[in-house]
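Here's a solo chain for you in structure tokens, the form predicted alone.
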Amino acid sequence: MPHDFLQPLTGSFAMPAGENPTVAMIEAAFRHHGLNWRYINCEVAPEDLGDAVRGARAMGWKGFNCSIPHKVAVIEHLDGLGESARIIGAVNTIVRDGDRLIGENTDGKGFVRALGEITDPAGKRVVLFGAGGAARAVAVELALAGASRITVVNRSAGRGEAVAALINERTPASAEYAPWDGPFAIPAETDIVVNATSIGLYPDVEETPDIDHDTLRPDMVVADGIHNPPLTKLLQAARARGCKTADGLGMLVGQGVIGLKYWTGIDADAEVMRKALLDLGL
């Protein structure tokens, strides 16, 4: 078996290689770049992790993922994190260097790249729905894209107040709590929209989050995180109202094509990514 190959830790599944999207992209990408390489998707129970960490040691392996419940928990089994990843508190993707294991989060930079086919986001002021994981990710990322406000909308003040406190006192960005009580309209001066939120994710596909969609305005660029469906509730009002989107299918692309470059120091090509994901039905 080639030495070259990666394993992400999954916590609390494994699925096939042709269902699980992930995969499907990245082993995508070997096969397009010629890379004797392979992404294999398989469980680790919360009390084997330390076990497989230490397995992916000494099998020299160049990386792997993590998904829940791993993200924090793998922490304590690496030699260091990298900036975000230290500032967001959760690690996603894993990278050797040299004798060492170096935690790294691409849920944002995934997003910030997407978004940046759009729009650079320095200077921008965002509306952020949510106050989960991936917010928190999304928020830091934008930050250090060098965003000047955010404001986090979420049901739950604590959650909401906790990520605006961690942007105003990690990042050079301002933040805010803004409650989210009803309709939320969507402030006149607001340059970027974003649902961080799992409404609208696949089955529930007729849901979309409690937003005025009125107050959205064309100059305004509208994201969201949903990658299944790819073209979700809230795109679609925003496209009618002249706005432009991103969509998170090129969100998950972007997750892949950093972890790429991380493993294997290549740029992948998102076109060949993207496809093997539509091919998935996506």
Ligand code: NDP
Second form
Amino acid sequence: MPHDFLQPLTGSFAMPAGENPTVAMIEAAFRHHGLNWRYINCEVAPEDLGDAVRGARAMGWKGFNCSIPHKVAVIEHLDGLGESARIIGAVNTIVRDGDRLIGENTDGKGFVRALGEITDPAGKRVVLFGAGGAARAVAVELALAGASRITVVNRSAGRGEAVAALINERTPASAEYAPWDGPFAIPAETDIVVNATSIGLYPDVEETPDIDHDTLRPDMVVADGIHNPPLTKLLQAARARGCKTADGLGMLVGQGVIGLKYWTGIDADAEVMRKALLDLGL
Ligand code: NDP
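Requested next: the structure of the form predicted together with this ligand (the form predicted alone having been shown above).
Full assembly next; the chain just shown is listed first.
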């Protein structure tokens, strides 16, 4: 008698039902690699989070993702944290290790993986726009990957200063906060420019971070965390000035590849996963 619920399962807490990009790309990888696994969507109310984690544990799930509002609250239900998740203070990927559930954060790891196809962040100087959850994760992973200096540019000074302080206090990199009160001129010695704000996300596709495009130089790499649309106005401007670019779809795929490695041990085919996302019309 088959027990479907005993199949290796991963999961995804609090994602909206329907055609979900993460489900589409993870399930595409399962099919492509011949894994009889499932990745399912469960919407979990904040007051039910502990029960949901205990349920995943009881059912032998190999792991799950969780999104806002569970990224911090889930930590008290876990048995340990990976290095960067501990520094970032938030978790989006849970991995079973024997009887233990370990929290990891793949937001920034996915970004660094995608960026790594274009440039190695080691020793590089970065200008990072944004200081929310995504920017925090990206800053920490860039620092752990060896970036030498990170300038955090953010509208709200308090959040920007907090990310810069986190990098200075908890990683080997050095960081500073820079106010954002007009078109931002990218310093000439910058190697990597990152938009980790939510500016330009569908449906506000005509919006773009207030950056002086004339200060972008061809030897800079410009990356955008926005995955919908993948070719943002910022990336269009960067390409027009000869910069190499990394899009937010690559960051999303990178997160999926890393999650699959944690859960199944396979090195998933990133192209298959990217195609699954593009097939959704992203
Ligand atoms: P948060 O809400 O935590 O942070 C939003 C950031 O954008 C803040 O720094 C905020 O500045 C800034 N911001 C928003 N609107 C404006 C504006 N009009 N002018 C200036 N700054 C603005 O969001 P997250 O960090 O969680 O996510 C940010 C983006 O990253 C999302 O849009 C998401 O699409 C993307 N992302 C992509 C992933 C991927 O895999 N591709 C993964 C995770 C996120 P302030 O602090 O001043 O409010």
